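One chain follows as structure tokens, the form predicted on its own.
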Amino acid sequence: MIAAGRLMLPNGTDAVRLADAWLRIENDRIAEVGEGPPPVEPDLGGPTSYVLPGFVDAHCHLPQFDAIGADGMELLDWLAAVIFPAETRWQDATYARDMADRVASRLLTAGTTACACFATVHAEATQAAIETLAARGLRAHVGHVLMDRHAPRALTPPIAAQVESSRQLRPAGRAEVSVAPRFAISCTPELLAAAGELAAKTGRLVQTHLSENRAEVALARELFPGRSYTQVYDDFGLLSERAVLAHGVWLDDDERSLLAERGAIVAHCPTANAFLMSGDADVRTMRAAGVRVALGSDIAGGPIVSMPRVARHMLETSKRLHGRDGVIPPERLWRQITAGNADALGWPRTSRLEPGAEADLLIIEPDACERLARDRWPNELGYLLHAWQDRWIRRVVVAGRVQP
């Protein structure tokens, strides 16, 4: 199968850019790469078409999809009021799995082709959401959620019954398991330690949570005396090159410092932070100590699935906080949401347009007032994240696969 139009190709090791070229697909993988005219006449795209990598999102919620738009709390009453119980509804597997079902397809449909996503305390339907991606095409890692305390009877099950129930969790196609102890609040040291122990043993991608509101930073400091909120992540085992820690946004330079040093991602989720009024995360900061960074949705804390439009706001975010200093070029933008989101996840061979990737791919059409005009663009990479628009996706390939 062949693809043409103008393709989004790797620039470096932190960019991209543009060009007239074609791609040709074997099975689930990209065998071929050209510029210039395709040999043959394309079986996707054209002229007109884009062909781009397909979009990782880096920390969202899959039971929280239909709790987009709850607003006006910030997060420890959110969480409350509107997660958990929305959360409890996954205790019945079958309705889990039909809504990994229906979030699957949302996703395809803003172009999102890989995610590292959250499930519930709830092992058969974390399994089931599992089954349900992997059937999809979906790359993915799926965290069984721990906790067992602050939070309702119903989500917080005996530590035992639970670490028992993680371990024997298994991955399915491109979907796989990983630890996800909700954040430290409602971990108890036992919890955390059992957190630690299962990842080190099973290998898996550690998720949850860090510093995203005030009140939750205080409370971390009341629970674990003496310790950072970080702090306590690495005293059990849960700090490291497989770690992605959500959000960041009240992280001090010694806990920057210790997260360079161990490696571990934060997931920066600027519209979250937005809409819950937790604050806004210094990414700049980050990355100047050395943290790495990825970028997630935080559905439904954050009510947007487009990841080009979750780019719009991490750059918003960085102007907000550093004025012309916060200019992230576009081409480091569709970077972070393509390969740059995959590499942090532990995927090199995901969402990016070269020999040897799996074939995720995206081929949109600008409208046609767009396409006329394409010549006076001043920043054709600018225009395309700016002016973004779901609609102009015309097919979503995954693992070689054209979606219906």
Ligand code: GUN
Given for the second form:
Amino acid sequence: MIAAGRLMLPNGTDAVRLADAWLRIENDRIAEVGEGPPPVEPDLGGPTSYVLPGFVDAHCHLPQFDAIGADGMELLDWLAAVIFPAETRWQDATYARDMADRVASRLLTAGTTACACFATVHAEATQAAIETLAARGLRAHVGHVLMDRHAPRALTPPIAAQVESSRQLRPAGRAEVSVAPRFAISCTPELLAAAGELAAKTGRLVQTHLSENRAEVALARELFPGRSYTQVYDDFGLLSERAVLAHGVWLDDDERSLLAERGAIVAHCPTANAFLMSGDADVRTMRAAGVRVALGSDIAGGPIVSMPRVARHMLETSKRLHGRDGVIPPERLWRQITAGNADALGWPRTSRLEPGAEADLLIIEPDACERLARDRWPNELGYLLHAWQDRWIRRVVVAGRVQP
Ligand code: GUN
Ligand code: ZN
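So the form predicted on its own is up there; where is the form predicted in complex with the named molecule?
Time for the whole complex; same chain goes first.
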């Protein structure tokens, strides 16, 4: 199968570029990429199309997709009032399976073909979510949530049961199991230690939250006296290149240094930080300290599924904090929501249009007035990002399969 048009190709290690080009898909992979006119009439795309890698969301919550939009609360009140009730519904694994299928559709509609997401504490529901995302072809890390305090009884089973059921979870297709202690304040030291051991034994990715909201940070300090929030995770072996920690709004210099030293990844969630009034995470300062950064929608903390729109919010936050120095060029933002996020999540063959990569891609048709602008606009990548509409997506290809 051949796809052709303006292809978004890798450009070095942290940018993309557009070129008139084509690619050939063989089974689930991109077999060949060529610049210039396609060798035969393309099956997908054409002169007015763009071909983009599928998007990668580095942090979201599957059971929260119906909870988008509950405004007016900060993190801890919002978790108690909105999120824990939503997650309790996943005690019914059939409900979870159906919902995971709906979420897969929603992600694909927005062009997201890979994600690192949280399920719930329910092992059966988590297994159902893994199987469902895999059946829809998505690449995913699905976190089995661990928590044993500061949450309702229904969501805090005994530690031994949580850890044992976590151990028994199995990957399916391209959906992997990850270890997801929710955040330090919802875990006792015993549970954090067990999570660290499980991650070390299995090599699974660790997903958690870090330093999102002031009241949360204060409570973490109280529960783990004398330790910074970041040190708490390090104390239990949870910081490594295989750890993705969402938010990092209130980090200090020592915490940034520790994250950089361990090679851990902060999943920046600008739309959630705005929605839950948590504060602005300073990505520029994190990067300057050597911290690796990914970008996530954090549904439902953030209300926006579309990753190009989340990238726009990343840019806006950066400009708010740093003015002109905060400008992130569109070629880097596009890279961030594709191969950049994939690299951070340990997927070096995902979300890039190059030979050998997995064939996850989008055929885009900007409509008439935008197409006109393409010829005149000096920054085509900037134009695509800032004028982005999900309705431009005409076809989604997941692991070489064209979606209906
Ligand atoms: N911290 C702990 N759990 C959550 C969650 O579900 N969403 C967000 N935004 N932050 C969290
Ligand atoms: Zn989150």
